[in-house]
Every structure is written in C-alpha cells, then in structure tokens.
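Presented as structure tokens, the chain that follows is alone, the form predicted on its own.
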Amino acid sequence: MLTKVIEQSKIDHFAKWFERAEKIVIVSHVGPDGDAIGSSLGLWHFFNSQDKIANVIVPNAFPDFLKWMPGSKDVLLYDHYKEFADQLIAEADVICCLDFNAIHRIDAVGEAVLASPARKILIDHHLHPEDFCKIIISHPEISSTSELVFRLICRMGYFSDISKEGAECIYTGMMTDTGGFTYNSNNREIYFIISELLSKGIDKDAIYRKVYNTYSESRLRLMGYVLSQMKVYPDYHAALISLTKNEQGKFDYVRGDSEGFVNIPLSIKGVVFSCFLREDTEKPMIKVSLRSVGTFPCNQLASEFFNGGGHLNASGGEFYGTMEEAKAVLEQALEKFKPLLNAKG
C-alpha cells in the first residue's frame, strides 16, 4: 500500500475540477527529460480514457530516445506549432503543469500559460515552486513527478483505468529521473509502484533498453572524446567534462546525445561530484548539470554559482559567459564546497 503523500483537500478539488473540464492542456519544462515526457504522456494517456480532450505541450524537442513512447508523435512542440498552442491553451478548461516549479522553466509557452483562464493545476517535485497555479501538488521527497502522477491517478479512484501504454510512460519517467533507480530512490513505495505498472504489462527490461541501448554510434564516440577531456579534481573529489558547441559539431551532436555523460565521472573511485559544461546549441548560455552521491548537496551549489537548483544529488543551472569562465567558476564553488567536498570523499 502506498501512503497518502498528496493532501486530500487538493485531490478533491482537482477532481471536482477534472469531472467539469472537456479541453485539458499538459505542459512542461524546456528540453523536455524522461520525467517531463513520461509524466505528462502517462497524464495524457489516463485523460483520453475518461474521453477528455487533452494536448501535450512542450516548448522545444526532446530527445530521440524518448519518441518510441506510445503518444509520443502527438506531443505539440511550442517553437514549432506556437499559433495553434496558443489557441489549445487559450481554450483549455484546465492546464496541468508537470515538472517544472517556476514559470520561466516553459520558456515562451509561460506568457501564454499565464494569459490564459484555464484553471492551473501544479504536479512537481522541486524545490520552493511559484505560486502560479491555484492547486500547487509540490513534493520534493518524490522521486519523479511520473510517480505522482501515478499517486494522483489511483487516489483518484482511477488506477484500473491505466492502460499499459500509460503505465510504460510512467515508468519511464521514474526510470529516467533516478539514473535507473541509482540515486533518489530508496523509498520502498517506488518499488511498490513499480510491481503496480508492471501488473499492467510493461516490460521493464525493454523500456530500459529502449532508452538506454539506443544510441548512434557518432554518441558514443562523442562520450569518448568528453571523457578524454576530462579533468578530475582529486583534493576535492571532484570531476568535470565539458562540450563546445564546436566539438559537438565534429561529432553531429543531436538533441539528447550527451543524456548522462553527467554521471560518468561518479564511477572513479572516490569521486562524489561531478560537473558537466555544455554550451547550449540553442541560446548563448553554457547549461550546468551537477551530480552526487552521498549527501553532498548539488542543489546548493547550483543555486548559488549557477543561478539553478534542483535536487541533493542531481541538479542544474545556466551560466551566461565563455566556457573558460564557467570553469573559472566551478572551480570557486568547489574551494567554497571542499569542506563537505572532502567529509563526504
């Protein structure tokens, strides 16, 4: 049995919401990961069932290891399709805003989202969310907002209604979310979970090969070069990569080729941080993904040098200036952190 993480009170009134509403509008976060596709596919997928008309919105691609997932082809992407995503939003009854805590975290699909009457309805997992939507579902303990989406739909009274395409979308939102179950999920309610999707048939061992084993053979020689390159910090056991977007251009980077090179360095021995620069293709930033074990807390460095947040022991940020400073950077946070850099090594 699964214990009752989500208030009553906000189940109830997004119910009450859910039995009046036809149009239904699902949103999520820029660069859409496997928690905010499979989160809100698993939400789309439940929604069609009870014969509601429900859209998925997000505003740039994600990446191609996510698009074998069932509904994947109907997800509207905003800088492709903004005049018609903006009608869906404008004429929604509700919207459901899935894995993402501030408003600038859907990019220029938020001047739309705010514009709109629809009734708002928060599902996350991060820290401190705005106070954007009038139902705010906001549970950093969670390990995905894939699994609260699942709590939500079963204290719903609806769990017999999730279909097996839904229940694969699920999975793998809290599959991808905890770098296959290896950081953030202790919890034993996630493997309770898991038991539930797999009742629907899902299989498991596929879906995992299906994100996981499908990379092109450039990616791997990409993941090649970024380890060669890499620099190791051993007074704070610590690691860095990084990726130009000249380097990415030697190797025909595409959308999603670098997903978890973050965690790589976390395999030498002793290392307990690990840092991944890698100037966006798309804006002039340089992105910032941070991760740990243990309890060092990425959260807290990524706040306060990359302007980010997140989770203990994965987070992100953005930095605006050369890649040279971002490392500049980084190596400040880490004299700052060593410390607990060291306690935890």
Ligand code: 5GP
Contents of the next structure:
Amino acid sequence: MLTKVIEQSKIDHFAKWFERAEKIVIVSHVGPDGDAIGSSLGLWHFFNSQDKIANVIVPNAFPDFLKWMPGSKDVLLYDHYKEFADQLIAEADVICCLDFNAIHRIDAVGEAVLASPARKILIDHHLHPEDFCKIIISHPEISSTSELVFRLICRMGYFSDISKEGAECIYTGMMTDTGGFTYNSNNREIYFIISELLSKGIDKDAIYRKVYNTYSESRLRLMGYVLSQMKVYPDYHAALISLTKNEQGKFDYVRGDSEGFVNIPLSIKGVVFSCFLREDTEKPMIKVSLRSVGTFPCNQLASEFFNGGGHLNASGGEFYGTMEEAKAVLEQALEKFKPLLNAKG
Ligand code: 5GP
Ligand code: MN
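Return the form predicted together with guanosine-5'-monophosphate of this protein as a structure block, the form predicted on its own having already been given.
Full complex below, order starting with the chain above.
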C-alpha cells in the first residue's frame, strides 16, 4: 500500500475538473528530460484512455534517447508549432503544468499559459513553487514528477486504466530522475510502484538499455575528451568539466550528447561536488549543471552564483560571459562554500 502523499482535497478538486474537461493540455519545461517527457506522456496516455482530447506541449526539442517512448511523436514542440500550440493552450479546459516550479522554466510557452482562461494544475517536485496554478501539487520529497503522476492517477481510482505504454513512460521518468535508482531513491514505496508498473507488462531492463545504452560513437569520444580535460580540486572535494562550442564542433555534437556527463566526476573517491559548464548552442550563454552527493546544497550555490536553482543534489543555472569567466566564478563559489564542501555528511 502507498502512503497518501497528495492531499485528498486536491485529488477531489482535480477529479471534478477532470470529469468536466474535454480538452486538456499538458506542458513541461524547457530542455525536457526523462521526467518531463515521462510524466507528461504518462498522464497523456491516461487522459487518452478516458477519451479526453489531450496534447503535450514542450518549449523545445528533447533528446533522442527519449524518442522511443510511446506517444513521443505526438509531443508538440512550441518552437516549431507556436501557432497551433497557442490555439490548443487558449482553448484548453484544463492545463496541467508538470515538472517545473516557475513559469520562466517553460520559456515562451509561459505567456500563452498565463493568458489562457483554462483551469491550471501544477504537479511538481521542485522546491518553492510559484503561484500560477489554482491547484498546486508540489512534493519536493518525492523523487520524480512521474511518481506523482502515478500517485494521482491511482488516487483518482484509475490504476486499472494505466496502459503498458503509460507505465513505460512513468517508469522512465522515475528512473531518469534518480539516475537509475542510484540517488533520491531510498523511499521503499518507489519499489512498490515499480512492482505495480511491472504488473502492466513493462520491461524495465529494456527501458534502461534504451535510455542509457544507445549513444553514438561520437558521444563516447566526446566523453573521453571532456574527462581528459577535467579539473579536480582536492582541497574542495570538487571537480569541473567544461565544453566550449569550438570543442562541440570537433565531435559532431548534437543536443543531448553531454547528457549525464556532470555525474561522472562524482565517481572519484572524495569528490562530493561536480560542475559542468557548457556553451549553449542556441543562446549566448553558458549552461551550468551542478551535482552533489550527500548534504552539499548545489541549489544554494546555483542561486548565489549562477542565477539558478534546483534540488539539493542536482541543480543548474546560466552564466552570461566567457568560459574563462564562468570558471573564475565557479572557483569563487568553491572558496565561499569551502566549509560545506569539507563538511562530513
Ligand atoms: P540539469 O543539470 O539536468 O540541466 O538540471 C538539473 C536540475 O537543476 C533541474 O531539474 C532543475 O531543477 C534545475 N535547473 C537547471 N537549470 C536551471 C536554471 O537555469 N534555473 C533553475 N532555477 N533551475 C535549474
Ligand atoms: Mn523531475
């Protein structure tokens, strides 16, 4: 049995909206990851099973390793189909905002969502949700939005209507937001849910291979290169990797090729904090990805130094300036956070 994580009043409130709704739009964050796409499609499959007209809209493209997911071809990319997406958002009865806590995280989609008269619900697990939805289901203690989607569907009484395809999407989001159940994954209920998803016929081993072991040769060579350039700061229990546009060009870089790189330095004994700086291919900025193990608060460092935020162990931000300047800022941040980096925890 699962603990009733989501408040009953919110389940009842959403159930009322749901009964009456014909058209539902699901939106998720820019640079969609496995949990953004997994939770969105998990909910989308469920809405389809109830004969709702449902659409998933995300601001921009998602990585190739998620394209096997059932329904992924129907995900609308806002930067390609703005007019159609604007119409869907304006005409929706209900808009479900998944896996983000702040309206700026959906980029240009935000304007259309704010302008729409639709009823809005937030389902998310990031800290400090902004107040742009009538129903806010926000649970930072839950490791993925996909898990929250599973819990919501079950609490509404529809477990039996979750299809194998929907279960595959939910599982993918749960798996990717916990690094294949290697962090934020000690809640025993996660494994109860996995057991329920397996009862739908999913092949979890195949899903793991499809997500993690379908990379290109050039991605692996890029990984080797990036690691060979890694800087380790033993006095700070930290490591830094980086990737300029020039370097991306040498390795036929395509979006998503550096997915997961930021986690690798954490496999060094003693390293509790990893930073990955990558020159963005679209905007004139450096994307900052931060990861930690234990109690080191990446999100605090992200918000103080890189105008960002996120979770304790996984966060990010943006830097406007050169790679050298970004590295200098990171080194200042290391100095400031030295006591926490050296704390045993
Ligand atoms: P990633 O390193 O995978 O891009 O991001 C990890 C986590 O950091 C995301 O799930 C999100 O919570 C947070 N994050 C990433 N980039 C930003 C950002 O620019 N601003 C904020 N507030 N959070 C971010
Ligand atoms: Mn998530």
